[in-house]
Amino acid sequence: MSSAMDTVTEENMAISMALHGGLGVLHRNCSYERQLEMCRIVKRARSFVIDDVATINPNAKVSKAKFMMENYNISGIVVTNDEKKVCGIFTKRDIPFFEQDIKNGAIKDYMTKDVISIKPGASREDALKILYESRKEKLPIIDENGFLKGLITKKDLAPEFPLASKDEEGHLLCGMALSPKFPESSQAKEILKEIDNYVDIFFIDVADFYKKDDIEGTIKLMKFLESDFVLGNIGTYQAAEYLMTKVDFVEERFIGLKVGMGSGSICTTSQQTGVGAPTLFATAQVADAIQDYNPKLSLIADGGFKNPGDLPKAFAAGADLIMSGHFFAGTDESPGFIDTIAGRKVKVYRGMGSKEARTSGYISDRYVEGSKMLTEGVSNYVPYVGDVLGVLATLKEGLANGMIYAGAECIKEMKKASLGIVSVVGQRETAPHDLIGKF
């Protein structure tokens, strides 16, 4: 998983992670409106049938359609009349060349009126055949009464990403970070409820979840929303035991615990507060508690990963999944621009407890309320590493080789692997050493 950080996971990262079999967790250092926009884009990115189809009235201006295409990251809009029946389709190819026509022209004058469509319940093979024969990229699903029931696109039918993480309807899985604070305003509640329609898993996102206010707020959120929840972060057996045995969460939607406190390469919580739980320690602690009280829960080891060889250790300690910001911050898909420092390409990577992240005004409650002056993270640069696929391939190979050495055929068997403590001298010995120079 890619971390819910504003320099790591927005819609591009979330889409790429899901396409390649992982999960990107959208950050929460923004408004609910921006989160809604991101999760909409992720859910619309790839699917056999798009249910949330963008539509427009034939009397609307071309400028409005152009704005919708740019805002929703789509290339076409189905045109429906006042009765909500399909009367045409408007794509980027239909946009006129002249700015005056875009500003004043009506959709009905430029749209394609002869819409090639398919009926509800048609198979993937039928849809592919129609798209190929018509040389179209979009295929509206229209019932016998002329009402729009969905949209099929050519790119979503192609088996380009056979290992993609998808929901039951074929949409990409979408995770999103969430504050444990229950929203107060009715407008915020309405937007959050709409977000709930797109998000598969909410990740409660605080530095230390083992607090009364956070727990009580999360209980209210779980009763208000319908998606699954992962709670975190925690770092001890006692915290996990309490959450599983003493708190009345909505059981069927409580699916996982996220562990590790102060372990990230840009996190200074342990230094600033004296409190923390290194991820390997936290994983071992919480894994024991899960086995004792609720083996159905998943355990996510979060932060502190530096090399591919750290993954086998995390799984051997009891993790089911790993989450990292450091691995993915330098990729093409992470937010921000590629910069050059001393001739080297880099990207900005900052902790959510850093001054730069916390002064934006949305993330203050991730750390202790009222301690906003005390930063618990830093902002710096990481090397640019190319696209996410290359990073995932490296991680996969490191994990696979580590599992081979451990004699494990799957993650479940990896949890039976032996762990040992390596001394400082041993760590030096297992790294490159006693060489003439660096080549």
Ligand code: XMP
Second form
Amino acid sequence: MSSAMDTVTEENMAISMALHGGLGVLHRNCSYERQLEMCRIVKRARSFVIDDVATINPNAKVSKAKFMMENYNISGIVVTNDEKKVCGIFTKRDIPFFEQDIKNGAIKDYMTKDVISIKPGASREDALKILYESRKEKLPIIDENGFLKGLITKKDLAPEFPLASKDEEGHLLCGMALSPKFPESSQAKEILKEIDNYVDIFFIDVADFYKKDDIEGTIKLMKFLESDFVLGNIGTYQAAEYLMTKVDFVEERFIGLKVGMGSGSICTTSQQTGVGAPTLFATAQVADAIQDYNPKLSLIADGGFKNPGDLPKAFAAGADLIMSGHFFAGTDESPGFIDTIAGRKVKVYRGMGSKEARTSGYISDRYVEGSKMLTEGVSNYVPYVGDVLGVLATLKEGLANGMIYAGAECIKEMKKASLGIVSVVGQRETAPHDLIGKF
Ligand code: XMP
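If the one shown is the form predicted alone, what is the structure of the form predicted together with ligand XMP?
Next comes the full complex, and the chain you just saw is listed first.
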């Protein structure tokens, strides 16, 4: 999973992570309006049904259709009349040959009138069959009254991303960070309700999920919203035990705990406050509590990952999933621009408790509220590393090889692997050493 941070996960990252079988958790250092915009884009990104279909009137000029195709990067437009009923389809192949006809010709004279369509609610298999039999690329979804309800394209049906994380309707899965504070204004409540329609999993996002107000706010949010919830971060057996046994969360939608405090690469919480729970320690602690009280919960080890070899360790300690900001902040898909420092390509990566991130005001309740002087994170640069797919491929290989060495066939089996404590001398030995060159 990619972290809910404003230099890591916005819509591009969330789409890419989900397409490759992961999950991006959209950050919350912005307004509810912006969060709504982001999750809408993720949910509409890739599904075999396109909801926002481009349409054109039969009396419009061919030049308009050509302009739309070029600008929206699409190869066909559904033609709907003044009543909004489907009366044809106009594709790139229908564009007339002569420039004069493109300029002045009307869509109705060039469109295909006999539209091959499908009824709402049809399955992927039905759509594939019709597309194959008709040798068409596009299939409008038309209801019994002739109204357009969506569009299916051959391209979107092809399993180009066989590992994509999808919901039951074929839309990409979308996670989002949420403040535990229940919104006060009715407008905010309304937007949050709408966000709920797009988001699959909300991640309550605070540095230490153990405060009375945060827990009470979360209970209210869980009752108000319908999506699933992951709660965090916590770092000890006792905290997990308390949340699982003493608090009345909506049980069926409390699906996971996220752990690790102050161990992220941009975190200074432990240094600044003396409070923290390094990710491996927190994972081991909370894994025990989950086993004792609610084995159905998923455990997410969050932050502190430096190398692919850290993944097998987190799973061996009991994690079901891992979350990182550091691995993904330097990719093409993270927000922000590529900069150059001393000849190296870099991107900005900042902690959500850094001065730069906190001045926005939205995220102030992630940390101790009212604390303005004390930052709990830093802002810096990470190397530019290309696209997310490349990073995931490296992580996957490190994890798979670690699993082979440990004799595990799946991540669950990694939980049986033994862990040992390596001394400082041992650590030095397990990294390259006593060589002349720099590495
Ligand atoms: P990595 O190691 O991937 O860690 O950089 C990312 C995780 O760190 C948490 N986070 C913070 N923790 N101060 C903190 O103490 C911060 O400013 C901060 N910002 C993010 C968060 O859990 C993230 O997933």
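Numbering follows the first chain given and starts at 1. In this text, the rigid core denotes the largest set of C-alpha atoms whose superposition between the two forms falls within 1.5 Å. Computed from a prediction, not measured in an experiment: that's the story for all the values here.
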Once the two forms are fit on the core, has Ala329 moved its CA by at least 2 Å between these two forms? no
CA of Lys138, rigid core aligned, shift of 2 Å or more between these two forms: yes
After a rigid core superposition, would you say the CA of Gly105 moves by 2 angstroms or more between these two forms, or not? yes
How much does the C-alpha of Ile56 move between these two forms, in Å, given a rigid core overlay? 10.0
Once the rigid core is matched, what's the CA displacement of Ala127 between these two forms in angstrom? 3.9
